[in-house]
Structures are given as structure tokens and as C-alpha cells.
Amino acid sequence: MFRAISTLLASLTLAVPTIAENPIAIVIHGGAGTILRENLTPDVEAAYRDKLAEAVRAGHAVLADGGTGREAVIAAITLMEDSALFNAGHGAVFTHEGRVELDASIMDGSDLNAGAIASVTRVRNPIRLADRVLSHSPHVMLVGEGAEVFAADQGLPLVENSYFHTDRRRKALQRAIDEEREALSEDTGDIPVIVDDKHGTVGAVALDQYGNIAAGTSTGGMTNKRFGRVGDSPIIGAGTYADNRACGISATGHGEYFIRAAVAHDICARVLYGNRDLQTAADEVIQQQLVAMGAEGGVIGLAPDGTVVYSFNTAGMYRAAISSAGELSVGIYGESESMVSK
């Protein structure tokens, strides 16, 4: 009798799926826009591919070691924030006044909890501060000096604004100011909006072995921005969204339009309520709705089964992924480009 019960219990135990059987996957982006092969030297292209691969591997290593999706998102984005190649953290673009202002957000699809920060000027890694807002604050978004006081209370590294500065971005600011002056001399006097031809933002979406999806986004915004402008990256539902029932999304593009269209949430809602697969939902929003609005940009996404999705209506988008099968791929140019496995 005892042996029969033991055998039955053993068979039931074997029938229960283990955590290790759940898929893990991660996808990242480093911005979208007019990214053309002829405009990148072989060395610059290689630098982007190498950094994208390094960042996505760092996030995947967290997942493979049993870490959470949020931890993986932070690991991947932190590496890109620390790289001068991307418009986030060190290497972010300048405002009209010649300083760097940073925005970031992160969301946990298991309980729809989220954290976001905007217009910070001294936080070395904004994605880490966004995560602390999620986990250690009753609020969802903190901005400016208040967010930096909170960062100090949390023991996060603060740096001088000059830490974020690079010659490349300073030259970009001067070009934008020169274009603005030229436009003003030919216009009626209204301040024109000079839009970057590359929408610099970084983001990551991760699915962990516990079945939870997390998404995060970080940016320096638009070159020559003024008046405290904030785009979609720190806006939950616009630039970032995660829901275990549907998907995780991180966006990059002309933020004003992504806010108006609630892009990240809309894609997840089409999956959840419209019975679309994630690729179809993403394409409907990015390739149809945004195009009709005259907006450029793209998204990365993950479905609950680990399916990786990209959709962008620009010439290129810096992107990389490690699929649930463990395959690494990196891409830069149009969607027709065969993703380069490394």
C-alpha cells in the first residue's frame, strides 16, 4: 500500500511542469530612423552590432541564471545607457540650452506595476531609477529635481551633467540650431520643430522562466528640445507596456505621435481583446495607424510564448534578440534584412 502511494506521488510530481520548462527570451532596440548602410562605415556598423550583441547577451545571462525579466531589462539597458553609441545616458542628445535631460520607464507584466522618471540631469542610469520608483515608491512617475532627490535617497549614483556629453551630440545640436535659424529666417516667426532623422531611444523586453514579461525604455529625447519637453519613453502605455496576458512592448520614434496613439498599450490591447497575434497587432499600429498620422518609429515586442516581434516604418532600427531557442540575431537596416546571427 505504501509503495503504491509512493509510486502515485512520484508520477504526479513528474507530471508537474518545472520552472526550467518555461521559455526565456529577450529583445532589445537602440533606436530607429534613417539608418542607411551607405551612411555607416564598416567600423561603425561593427561597433553597433557588437554593442547590441553584448547588451542582449547580458540580459539573457540574467534570465538563464534564474533572474527576473525586470532584472534582465535593466542589465541590457544599462549597458546601452553607458555606451556613447546610443541616445540614452552617456551619449544622449543635448537640449536647446546645451544640457542633457533623461527619461526612462519600466513595467512588470505580472501585476501591471510600473515606474518612470523624466527630465533628470544627474542620474547615471535612468532605467535603474525608474525601477526604484516601481519597487520603492507609491508613485508611478517622478520628474526633475524631485526624482534626483529620490535617487540620492535610494543610493543610486549621481554624476555631473558633463558625464553624458559627447562631441558627436554637441555637433548635432549645433546643426539643429543652425537649421532652426535658417527656417526662422524664412518663416513667419513661429519656432519650427527640427525633428531628428534618427529617433534615438533604447529599450528591452524580456520573458523570464517564471512566465513574467517586463519592458523598459530609456532616452535622451530629441536634439534641440526645449521648454521641458518629454516624449513617449517614460509614458506607460505610450513608449512602454507589459502585460503577461498579451505582450511586452518598448517603442522608439517621434514621441508626440506615440503618446497620442498610446502605441505600446494599443498593441497589447489588440492582442488581448482583438485576438490578433502580436506581429499583426504591431504592424497594424506601426505600419498603418502611425503612417496615416505621418509618424515614424518602431517597436520591439515579446509574446507570452517567447515569440519575438519587430515592426518599424523607418529605414532601419538597431535591434537584437535571443529567442526562446537560444538563437542570437542582430539587425540594423530595413525589415527585409536577414537578421545576422552571431
Given for the second form:
There are 2 protein chains.
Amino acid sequence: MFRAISTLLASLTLAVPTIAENPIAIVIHGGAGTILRENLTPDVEAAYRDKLAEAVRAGHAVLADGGTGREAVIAAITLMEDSALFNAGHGAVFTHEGRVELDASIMDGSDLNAGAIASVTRVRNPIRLADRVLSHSPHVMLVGEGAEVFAADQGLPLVENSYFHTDRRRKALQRAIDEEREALSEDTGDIPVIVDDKHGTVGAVALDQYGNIAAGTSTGGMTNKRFGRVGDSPIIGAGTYADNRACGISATGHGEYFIRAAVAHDICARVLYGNRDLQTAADEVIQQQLVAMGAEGGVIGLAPDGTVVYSFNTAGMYRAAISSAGELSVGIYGESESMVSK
Amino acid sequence: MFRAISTLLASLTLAVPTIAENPIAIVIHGGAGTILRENLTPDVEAAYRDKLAEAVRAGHAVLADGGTGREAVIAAITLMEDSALFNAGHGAVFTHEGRVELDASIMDGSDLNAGAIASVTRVRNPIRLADRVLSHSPHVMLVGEGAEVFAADQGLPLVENSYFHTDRRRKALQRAIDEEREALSEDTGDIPVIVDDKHGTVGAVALDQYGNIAAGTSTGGMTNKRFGRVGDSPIIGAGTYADNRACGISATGHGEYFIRAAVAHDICARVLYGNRDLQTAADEVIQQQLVAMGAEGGVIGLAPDGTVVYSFNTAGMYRAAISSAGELSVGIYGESESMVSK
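Please give the corresponding structure for the form predicted together with another copy of the chain, as opposed to the form predicted alone shown earlier.
Every chain and every other molecule in the complex is listed next, the one we just looked at coming first.
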């Protein structure tokens, strides 16, 4: 009964017709980091809020129209990949060699099927390629040129690498290279850790009216990355995980730590085996384990009943949701201002 | 007291001097699959048993000599990578294009540090490169040519791809291509699933006298693989996981399912959050969840007290261990003949 009313409210609030009896919900992120109010002009802040609202509405419209969780995740992430505001698709960060290499993954919580791609340079929407790996190949993960050949076979739109380029990210690369040069003056023989503006990995988690949870993540990785570095975004269990019994999770942050802690799967496992609710599980991993490891970042998640979850140990995380009650919320900074409804 | 006696027994049995007070143990695998007694000649079976015993002894010698779990894992896996008996290093399977592409990972349970590499073609011992990623880079995962550049920077031995080639694996590729051609006569538009001889991924888990567990895995992947396919072996949480609080795990099997189920991390999580012992946790994942998904394979593992664990849902798994009591065991087929001491 409560579920039916929630859905009715969702329909009314958004004025989208739906015959759904079950809750639908969606939550998205556009990266976590040292995002402070004093560093964003009102115009830039408004641009982020508008794009986040547009993306989460696009995903919700798919759900309200009877679409699947995977389709909603793809709709929301595609809009963010196409926006220069985020570190995914157009506007992604540069590698050390001055090109863009993209990673993405998607998972369906109904059957634990998954698709992931890493280090692709010509696929306009990496999240769509990850979904084709899920649906049209016997594999889960494809990397590099092989993944591009598969993309071409699948008829997905290919672009020149320059399509992804923006001046803002090119300048960030130059800064990173300059900082690295300074760091190397005290050379230890190892590869220096580049302190980086890691904001901008995008992700989405959606619960459809069929009770299925899907999660997806897409990124350009780290500015100045090299050696074919792959972060957590395309790693099933680290950046993305979905299991109808427990959770859908998409992560953003210092990817190496997120892989080592198997963040997305660990949160789900604490729910499944440790009887935590999803918010508690997410907080244990993000606020305790990752903090103890010295790692920054955050996650978004949905519980099987549609409860929206955020946890981040950074100053801010670009985020938005439409709850099972149909309420839109958009947030950028820390919890106090948190999810001001828009 | 029991631990001290165990260690004493280990010393006596192996005649290796040690001043360790804590238990040491090591377990290795050389792949799981439809390995049946009637398909192995006595000579071939003896060759596998000898090489497994040699590899596990090499790892144990490192531990008895005060070496770390990581060093023991590397010693054991390097011997199997160098042997044509296994699908790793020399003797690995061919890709569709007729070359060898190798994946490996290693994890240290003391600090959850990890290293992984995928799709390398010239690094003689991939497990050593994975360990250099762990110890000498700020990253966890490097793929493709970038990983080779890093290997060269690190001074690791590089070889021509032909070093890895064997006639046996070249014939397996031809068989797979022929079978695929038949399968394609009933083309569905998707990539056909190739039924493959997947035996041979290798792995090791070691507990050192400092109480640290390390786990590693190395493979050539699937015969006839293409599109830059990456399986579970280099995925931290899928093919490999180690956490001193709960477990070390190395997996072998149908990699796509092992990624989707996050096998290695899930087994550890069931111990940590669900209070299972490690054998129960491994059996739940391998004998129940994976069987329900239709996936074949197995795992080896060590608990923090040195208890050796195996679980496989295939006819056989090449495996060997030296327990904390110093007992060597080597096994190939199902549980009935299981771990006959050699």
C-alpha cells in the first residue's frame, strides 16, 4: 500500500503517467572531491545543478515509462558523458600522452550480469559499450583496441579522440606535469603520486518497477595517468556492483583504494551477510575503512525498497536523486546543506 | 603451544631450519576443469604431480627461510609460469590472433595492497610484474602496452611472444576456431561462446611467519579470446583477494562468472561478516552460488590460522599444499582420492 502511494506521488510530482505498482527510484553522482562553495561561482554551481537535475530526470523518465534499471542508468550517464562538466566522455581528463582514455561498467542486479570496458579512445558513450558487452558478448570485460573493434562490430558511434578534448582538462594535464617535474626533483625511483583534481567520475543506480536494481559508472580516470592505468570504475565489485537482494552501488574517488577495498561489493556484502542496512554499510566502508586507509571518495546507492543512500568522506559530491516518493533532490557540498530539493 | 609444535613438525618433515614461532603454510593450484584419470597417461599425471610438488616446495622454502607471503607466492607461481604444463607464462593459450596475452595479480593481506596487470605479451613472468605494480607504482592495475613500458622501466626480463608458444596450445586454438566456425553456421549475431579447455590458470596463497597472508593468480586466459577480453585472474576481488583478518583466496574457472560473483572477495566477506569458517564460505560460493549460475571452477585458500581450503565444482583441480604441520599433499582429481600425500 505504501509502495503504491509512493508511486502515485512520483507520478503526480513529475506528471509522468505510470502504471507501476512497485517503487521506482534513481540516484546519480558526478564525482566527489574537495568541492567547496567558495571555489564555485554561482554560474558554475547552477550549471552543475541543472545538468544533474536533467540527468536524473532523464533516467527517471525511463523508469516511469516502464523502462529497465539498465536503460535508466544508461540514459542518465549518457547525458553526463556528453557534458563537459564531468570527467567522463566529452570533457574527460587527459593521459600523460595527451589523449583521453575512457573506462566504464554496468551491472544488472537481477542476474548479476555485467559489462565493463577500459582504455577506449574512440567510443562516444562508454557506458553504452559496457552495456553491449553485458548484452551481446559472452565476456564481462574488454580492454583497449579490442574493445573498440567490438564497438565497431556493434555499430556504436565512434568519434575522433579530439571530440573528448577540452581546454580545461588540457590545462589540468599541464599543471600535473609541472607538479610532477617538481616532485621528481626529489626522485625516489618510484612513480610519483600525482595529486589530482579527481572530480567528475559519473555514476547512476536505478530501481525499476520490476524490482530490479542496476548500477553503472563511467570515467576518464586520473589526469596524467600512464602505463595503461585502470582505476576502479570498470572493475565490477570495486566501482560498480548490483545485487537485487541487497544493493546497487556506484563509487567515485581514489580508484586504487577502491579496488583494494572492493568497495561496491563490500558494501553489498555487509548488507547480505552482516545484516546492516545499506546506509550503515556504506558509512562503515566510506567513513571508517577508507578513512583508515587514507582514501578519499564516496558512493551512491539504492536499497531494494528504493531507499536512496549517499556516503562520502570528501568536502563534496555532485549528486542528485528522485526518490520512490517522486522527490527530486540535488546536492553538491557536505551534509549540512546536503540534498536541498530543487 | 600447538602452533610451536606445528612449526617444529614442519621443520622436521622438510628438514629446513626455521626459528618461526608462528605457523607457515602454502597452497597452490594449476587450474580446475574436466580433469579425469582416464584422460591423463601415467607419465603426464606424474609430470603434473612433480611440478606441483616442486612449486609448492619452492614457496614453502621461502616461508621457512623467513621470507614473506608475497615472496612465497611469487616463487611458486614463477615455477608454474615457466612450465609448459600450465596456462600461464610459457605454455599459455593463444588468442584468436595467434599470440599469447597474459594476466596476473597479487595481493598482500597485511595492508590490502595489490598489483595487477592484463594483456601483456612480452613479460616473461607476469606475477613479478604484478608485484612491481604493487610495490613500485601508486597504481593497482596496468593494462596492455603501458604495462610493458612499466615492466621495461623496472628492468624485468622481456621475451619475444614466441617464447610463450607451444604446439599443444596452437592446436587448441585451431580446434577452437574450427568449432566456432561450426557454431557460426547457426549465427545469432552475437559472439559465440567457445567451449574451451580452460585448465591451467595458476595461483598460490601463502601465510608467512609474520602472520601475513598473500595471494596471487596468473593466466593466459581463454583459448581463442579476442577483443582484449580480460577474465577474473587480474581482477582484485574476483580471481585474487587477501585480508589477514579472514583469508587469502586464488580462483580458477570460467572467469566471467567469477567476476560477476566477485568470488574471492565474497568468500572473505562471508567469513568477516557472516561468521562462516573459510571452508564453509568457499563451499557456499563454489558449490552453491556458482553452480546455480552454471559456472565451473574452484578456489584455493588459507585461513589466518593456516588452515588449507579447497573447493571446486569440476571433476578435478591441480593442487598442492604444505600445511602448517609441514605435511605435503598433491591432488588432481575429485575429493575421494583428494590430497594423497606424496
